[in-house]
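Form predicted on its own, single chain, as structure tokens, below.
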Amino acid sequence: MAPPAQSQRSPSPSQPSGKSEVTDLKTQLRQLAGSRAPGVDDSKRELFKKVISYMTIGIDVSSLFGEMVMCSATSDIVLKKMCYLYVGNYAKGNPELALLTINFLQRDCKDEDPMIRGLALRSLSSLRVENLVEYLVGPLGSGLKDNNSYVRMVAVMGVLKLYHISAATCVDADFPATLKHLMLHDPDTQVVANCLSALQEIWSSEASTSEEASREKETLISKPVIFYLLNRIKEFSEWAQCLLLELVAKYVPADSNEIFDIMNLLEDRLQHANGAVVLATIKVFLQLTLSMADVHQEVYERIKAPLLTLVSSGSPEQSYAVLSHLHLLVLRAPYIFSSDYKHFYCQYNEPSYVKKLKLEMLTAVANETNTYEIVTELCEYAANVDIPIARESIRAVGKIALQQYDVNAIVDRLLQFLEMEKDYVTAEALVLVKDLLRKYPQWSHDCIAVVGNISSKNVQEPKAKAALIWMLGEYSQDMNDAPYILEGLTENWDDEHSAEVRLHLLTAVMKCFFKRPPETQKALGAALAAGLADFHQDVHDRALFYYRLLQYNVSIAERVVNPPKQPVSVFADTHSSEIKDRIFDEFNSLSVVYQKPSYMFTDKEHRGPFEFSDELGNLSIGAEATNDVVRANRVEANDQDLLLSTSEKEESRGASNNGSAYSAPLYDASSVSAAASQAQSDSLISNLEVAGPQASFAIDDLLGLGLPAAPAPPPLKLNSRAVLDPATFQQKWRQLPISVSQEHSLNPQGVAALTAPQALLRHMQSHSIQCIASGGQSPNFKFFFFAQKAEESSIYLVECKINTSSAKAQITIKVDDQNTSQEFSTLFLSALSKFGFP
């Protein structure tokens, strides 16, 4: 019976189908080698093109290395690059076909064709194979050398390139000496420019080594070279250009002459067409009259139109960048940017991270003159389409208000939100009126009399629900129905997932009760129930601390939860004058787009304990999660016992020992005062004020709290099954703050265990704490944990340090849901100390 016949399937030109496709180019380019047939060059290409689009796709073609490289001998430079491309790529990994390159690299090095010359000197010190660094020696000599400018401009980056693979070769050659003869000397600025740069880097990392490398770096920025480059600046390409004045920026002049006579030089650069060279020509300005007021102020003046000529000129991303250093300087001196204000108002074709910053430029620059027409365009803002530009804008209006003395027409603006129906400008401008009650509280009346108006059941957002029922606290006295509304959001306590509204909720209960104790008394005892039978820690804390303050003293109580309070005269500033000024010594980069110094973000402590892109790929994956989950035990505090009144608890304890840790301090009950503050209130809250033992079940009474504790929060569990790639645990780990950072130390067992950190790994997975990466050798030991909340997608990242010798274990936890951080850290600790940990 004959085979079925196969398929004819015609392979694509990209994709070969074994490796008979790479054979068959092997041979065709073996055939073409030392072929002078016409058109021979125009069949090289082709299969140069397939041979690069193969390398390109992943497949192995370095068996082809010595048929390019004999297919390389032509003067068509189109095969010169496919070629030096090819070699470049395979050289690294594989020094040995390197060395067939030489040969012909430095061939090329000496050809006719400056081009040719230029690209094979590039493609020689591109190898960056160490054992080959004496054959690029001499072939550099002779760039540097060169006639041609393009090969000496390649010929000095080469020089870079050799100085990061041996530095020692670099030196010892006296290449710094010809790049420095070169700078001073060269015609071409291009050359000069790169002589420049290389410098640099090569005197900055000698500098901490050598005394003579520090010199000539301090001789960079002397002034026969800052006024030699000076005067030829405008030869310079526009990086050239960026590159010569962040060198300027680092120069100190002797005197005021030779400040003027720098910015004479450079002031036609402010005109230039290229944001960079404009930015960073006003960084040289700036850093050179920093000592000098007067003319500091001037500087400011000058640069202005500049700077305002390009944000409305060119791409967003570019207005972006300039938009951000001149929100930088409008903070440093927000009167000399007062009059240009209608510059910053928002355009509708323009991408929102641009409007935001015009948002914050116009809060900047508002004062005494301007502020009506501000707000009054803020105003217009509020009804965008865009919702968060409206909030945006909104929030703008707020902070103006918080910084300005007159506020009555910025008042009536932010109370005209309140009436709008619109959910997130409701929402918004609750927050602010918040804020605002807080600084002038004489606005009270009017702000109150239309808040009032407002119904609970309209407002969802967590913040500004939370912003409503503190204004019902503080002014319940001046709105009817305060105590109505607050015993409403009481009786829908399980319904309130937020917990800074619940938390609020109860502080506002409080107040209200020291003002209108007889409508808010059923409302305080609900809260409070409801407070103490909370799962959220915080909420359950604070509901425990206003009972006991409630049976210790109530007119204390009163002055705790409800004191006078004096206004806010200043509201804190999210960024300190020291980083400001961090910021702006590292204008025109980074620092001032991020609003933050560079150290910030790019030193290790400040983007996490461990650098996972440096390590993670030396740490070996952690073994298999187990499916068996043993709960960890946990030690939790007693809260009938805290209810308890102080000689109920002396009983309890003599009765049994629950080994409780809480001690109250002790008072003696018939010296509590029965005294209140309001005289409305004198009825009620005596009955508060019960001496002896029984004034904890009085206040129950009282309160209608039938509860004599309220029930702990559920065990937390995890997840036996849960699963996280490493790039995930990467990214939480950098985003995340640090929750808990503990040190424990290790006893003998926990130390002799540690000797097979496998052992580790598996007793933890048998806790449902999984390790996504470990490494180290002894004495030192890198652990990274994972685990995930049952039925919750909260998780928690754990990086264990452990150091056997001197039996010590720095635990550092990050978590998603910070309420259950120190919960976790319990269960975590209490699996630890199964292996031997205290």
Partner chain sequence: MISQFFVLSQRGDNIVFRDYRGEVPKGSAEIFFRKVKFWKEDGQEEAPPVFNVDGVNYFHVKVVGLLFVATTRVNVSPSLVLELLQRIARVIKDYLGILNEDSLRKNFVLVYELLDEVIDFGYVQTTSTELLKSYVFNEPIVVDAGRLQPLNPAAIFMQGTKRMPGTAVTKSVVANEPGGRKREEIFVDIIEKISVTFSSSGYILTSEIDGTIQMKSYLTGNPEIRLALNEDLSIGRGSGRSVYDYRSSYGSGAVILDDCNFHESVRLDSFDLDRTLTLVPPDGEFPVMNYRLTQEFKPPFRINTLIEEAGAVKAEVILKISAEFPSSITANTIAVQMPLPKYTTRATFELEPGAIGQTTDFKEANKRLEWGLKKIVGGSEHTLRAKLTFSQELHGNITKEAGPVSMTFTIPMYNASRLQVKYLQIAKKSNTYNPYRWVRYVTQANSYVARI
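Starting from the form predicted on its own shown above, please give the structure in the form predicted in complex with the partner chain.
Keep in mind that what follows is only the chain, not its partners or any molecules around it.
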């Protein structure tokens, strides 16, 4: 029977929903279902193909479920496969119908052909229907014991699928233990690799509720497992090697011999043609050598050539992924790559996302020896037809100028940009010249001569216009017609759409007025009047402020508006060093490509293999975010691109460091992180106050407020000046088993006091419990604390999650010395319960 001609057209979404076609298919499938005529399989194949092609383009063919199942009684393996594909796609939405398939799938699971057994088992476990899991356990169990490796491979993934449908069924059947056994004993490496993937997923998700699972998860990165797998690594497929290397990167070797053994074993992986294998190997090398400065540097030298080769071979997409990683390394250790700068030159046919990375790399590696050539190259790009890249190139020149001591030649180039008479070039160059002058006021003479020639009419972009106006105000004594240009600009006040420009204009007119009062008086009057009438709140407020200030006292106004300036020495970095370190910890992941730590783009349960470091990372955010808000406010009020003076910068860094800094020492392993020392000094201060809160607590208690009585502190003494660097903390947290895990109710005072993480930090410090990382926002807070037993090295680690809306604290404690875990737990809880009392 000939199918309707119409449906032979190649399908495309522009076609209608295909209702009539589906009905047609239904009738035809019915007719074939019972038929045993010769050639019936071929007709079925054609029909099945059609069904699947509809499925692909999104037409709902689930109404054919019954007919498809009826037709599936066949020995034709191609038909079977198509049927499995169909069933897997629609079973979830049709649980009752899915039951129909169980029978024939179970029968196929016992087929004598291992291929059919495997396929059936895969389909059976892909049904994703919860009330059918009982039918799955039996076949999976025998699949794991099958003598054919294909079936075992499928069965292992089946176990993971079962876990996602019904975790309890999976655990009750003791499948994880079976997988662990297989992982360590199966001769087939793909079975082993699948076991590893499955166990990582299962135990990571179980670990939050089960101590045993979190211990099992730790054993995956124990020495016996790691070495067993490493010794077989060359038998694994390239993809499984990646999986394995990712695991090895988390392993903490006992001594340097182990480190060198692993590195020697993996050395030839750096010559693999698969970039994923090479990057995974590099991650292992970088992680292993973090604490060995000189070897770490050798690693950089060693990986340079393979990375460059990967960048230039393969598709543009693959080379982009590698280049992102190279970018990260270059920014971390620019001097190692400074002689390779020519590799970072842009090619005209590269996509702009590649060019942008390269420009940043060129900026980073510029030093005394190569700056001239790099800047020459960048100037070529400034004339580029690709305007966004031309702009980036000019900015790059500016950045290099700001980081160099010998800026002579660069300033000349920048000034040439101003003469190129291309709008966007002039705009970018103006912004740069402004920044440059803030750092090197000595160049003002040369720059002002050129800037003075630029007509403000040719500058339209707000940022550039603001920069020009800033210079007019700042250097009005050197520019003859500054007052008149400003006056002209003030006259066109209403045509100026950007509030930023109007703000700058107000300030510039003020500055000019202080230097050349008679010439500027008119412009000032006009500007203040226009500003006071401005609809923009900030402009209005600033105008009013200036007006009152002038009214009050002109010389004080000058001291406020135009004080003598310190040259700016350092740029405020866009990324804090904690964020950069976090990204480095997540090497060979999307974090590197996005240039963001994973907590910024992924929900908790999907962070994959970087779980722990993420928890810490998440925490540093709290402080980071507030810092950003503050900065944003400042920007609103003042310059868009704020250059902070050194002292200012240190201040803000100190603030964001509060208790959470993680400056992983790159080439300086011995340096104790700033945070730790800060915590130390803080604890000194708070120790002085210890008597305070305790005393007042006693008074509260006397007043009989009916509060839950805090348990009396046990005789465990803690070292009030305990110090622990974050890396050690992470390591210990990974290694140690959970000693105590419990939920604790908070008293209402504590909840009320916990408006920001910092409050609790100080409180716990007063009890000699230090915070290493904290974060979150109301109602969810999270803290990592540590403490050290007085006069002993024994360390206590605590993870404390607080939900203020439910007034509950979830506490997990890990300790070196198990004997004192209970005492410490009591002490910790008693300290916590006192939180919030004045």
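Here the rigid core means the biggest group of C-alpha atoms that line up within 1.5 Å when the two forms are laid on top of each other. Please read these numbers as outputs of a predicted model, since none were measured by experiment. Numbering follows the first chain given and starts at 1.
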Core-aligned CA displacement of Q731 at least 2 Å between the two forms: yes
Rigid core fit then P563 CA moved by 2 Å or more between the two forms: no
Post core alignment: K217 C-alpha displaced by 2 Å or more between the two forms: yes
